[in-house]
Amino acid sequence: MAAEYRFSFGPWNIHEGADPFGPTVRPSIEFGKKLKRYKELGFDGVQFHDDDAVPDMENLSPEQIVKQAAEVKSMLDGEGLVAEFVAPRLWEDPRGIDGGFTANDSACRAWAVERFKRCCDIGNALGTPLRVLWLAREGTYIRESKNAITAYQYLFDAINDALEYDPKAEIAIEPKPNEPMDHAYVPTIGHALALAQKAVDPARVGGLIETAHALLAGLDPSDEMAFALSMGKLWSVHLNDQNGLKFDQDKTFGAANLRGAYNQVRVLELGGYPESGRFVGLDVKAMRSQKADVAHKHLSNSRTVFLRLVEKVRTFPKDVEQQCIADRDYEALEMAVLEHLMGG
C-alpha cells in the first residue's frame, strides 16, 4: 500500500518550535540532516520554497541560483529523493509587505514576478515542473486599501508571465481565506480554478488543497478535493488537521477529526489519485512542547494514519453502502461508517 501513494513534506515541517508567543525551544537541524530523515520516515518527495533550495538567492545572479539548485539536486539524488514542487516565498521579504503580485507599488510587483521566474529556474534545476502559489500576503487588512478587480488582474498577469517564461511549468494555486492577511484573495479552490481557466495555457494551472485552509474557510476539505478532482485539477494535497476556526494549526492528520480525515482519503481513492503519480503532502508541524529527539513523530504518525484510513476505505463493505443508499437509510449508513472506524 505504501508504494501506491507517494508522500512528501517540506523541511519547514521539522522546525525549532518558535511561535508568535515564544522563542525557539529545539535546536536547528541542518538541511542535509533533514534530508536523511525522509526515507527513514517513509517519504520520497521534498517540498521546497525557492529559498529552501537557494537561501541567499536575492544576492545571486540567475546563473548562480541555478548552480546552487543543481547542487541541491545532487543531494536529493544521493538520498534517493525527488523534489515535488518549488514555491516562491514572497511573504518574508520586506518588498512583499503589501503583497507581491498584488502590491500597490509597481516596483514590488515587478520584483515578485522576477522572483517567480527565478523560482521556475530553481524548479527546473531540481527536476520538477510543479510550482506552487500560496498567495500569503496577496490580500488586504482593510478592503479599501486595494482595488480587488485590479489585484486579480495583476494575479492573472503574473501567472501568465510565468507560464510564458517557462514552457515546462505547471502552477498549482494553494487557496487560503486568511492569515497572514485578514482577507486573502483566492480563498477557495473554486477561485483558484477560475483563475486557471483565464490563463494563457489553462492546462498548466491547477490546484493544491490543504486540509486546514479549507476548514478555515468553513468548507469540507473532501468536497474541495472532489471539485478539483472532477476537473482533473488536483495536483497536490497538504493533509493536516485543524481544531476549530483558529490560526492554521497544521496538526497531525486525523488528530482532531478522524472522520473528516477518512472522507479526505475516501475521495482521493474515489478519484484514483494514486494513479496520477501526484504526491500526498503532509504539511504538519510538531507541537511546541515536543522534545527535540522525537520532534519528527508528527510526520510518521500522519503517514500511518493516512495508510490506516486507506485500508478502512478499501475494506468498507460496499454491499452495506449500496443497500443503505438504495433504501435511503442514511442513518444506517452513518452508523456503518462509525462502526467501521471504531473497529466494530
Contents of the next structure:
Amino acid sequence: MAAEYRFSFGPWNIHEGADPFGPTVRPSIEFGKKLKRYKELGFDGVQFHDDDAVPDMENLSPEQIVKQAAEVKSMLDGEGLVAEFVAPRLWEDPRGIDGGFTANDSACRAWAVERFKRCCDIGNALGTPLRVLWLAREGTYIRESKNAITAYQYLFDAINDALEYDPKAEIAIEPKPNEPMDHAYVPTIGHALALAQKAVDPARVGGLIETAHALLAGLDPSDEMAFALSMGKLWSVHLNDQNGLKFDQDKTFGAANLRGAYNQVRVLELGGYPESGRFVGLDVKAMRSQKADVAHKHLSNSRTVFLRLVEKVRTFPKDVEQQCIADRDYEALEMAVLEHLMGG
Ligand code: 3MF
Ligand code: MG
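Could you give the coordinates for the form predicted in complex with ligand 3MF, as opposed to the form predicted alone above?
Following is the full complex, with the preceding chain placed first.
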C-alpha cells in the first residue's frame, strides 16, 4: 500500500560535511555516482538547483545551457530517474549577495530575473514544469536597508516575468523565516499563497513546505501543509526535523519529534497527497561526524521512518478516534495516539 509514495532528494543531501565552523570531512562524490545511489536508497526523483544540472551555467550561452541540461536528462533516463524540480541558486553568486530579486542594485535584480529564466529552460530540458523558489537572501540583516514594500513588488514582478517567459512553469515557493538572513521575506506558506493570488496566473504558483522552516517560524508543519493542501497548493514537501529554535538542522525525519512527524504524514494521508503524484522530498543532512561510507543513511532512514509512519496512520483505530471525538475526551485520544506510536 505504502509504496504509492514517491521519494526524492537533491544531490546536496549527499555532501562533504563542511559547516560554518569547519571544513569538509568527507570526499566529494561526483554527480554521476550520486545518481547511482538514488534507486539503491529507494528514491525515484531528483531535485536540482539550476547549477546542480549545469554547473558552469554563468559562463554558457542559453543554447549551451539547454544542451547540457539535455545531457543530464539522458543520464536520468539511463538510471530510470526523473527530475522533480529545478530551483535557481541565486545565493552563491556575488550578484545575489543582497538577495537577487530584491537587491537594491537594479543590475543585480536584472541578473536574478535572467537567471530564473535560464532555470526555467533547464527545467524544461529536464522534463519537469516545477520550479522551486527558496528565497534565501531575499530579506534583510538590517531592516532599514530595504523598503520591504518595494521588495515585495520586485518579487511579484520576478515571478510574473518567469510565468510569462515560460508557459509551462509551475512555481512552488519554499518559505523560510530566517537563515541566512536575519529576517526573510515570505516566511510562511500563508505569505507564499497570498503572493500566488497576485500572480498573472495564480494557478501556476503554489508552495513547498519544509518541516524545519515551519518550526523555525514557530509554526506546526502539519498545519502549514494542511493550509496548502486545502488550497490545492502543496506541490512538494521537504521533510526533515529540527530540535528547537536554532540553526536549520535538517535532521533525519522524525528524529527530534516523532509525533510531529506522524502528524505530517497524517495530514498528507488526509489530503490525498500520494494520489496527487507529487514527490515526498527529504531535505535531510548527514551529521558532520558521519563517516563517508555511511553518509547516506540519513536518506534511507528518513524514508523508512516515513513509511513506518504511513503504516501507523493507516492502522490507527478510527473507531477509537471517533468515539473520543464524540465524547470530547481528548485525553483519551492523546493516550490512544501515544499508545499506537509506542507500539501498544
Ligand atoms: C535551505 C533549503 C534549501 C532548499 C533548496 C531547494 C539547500 O534551508 O531548504 O536546501 O530546499 O535550495 O529549494
Ligand atoms: Mg529545503
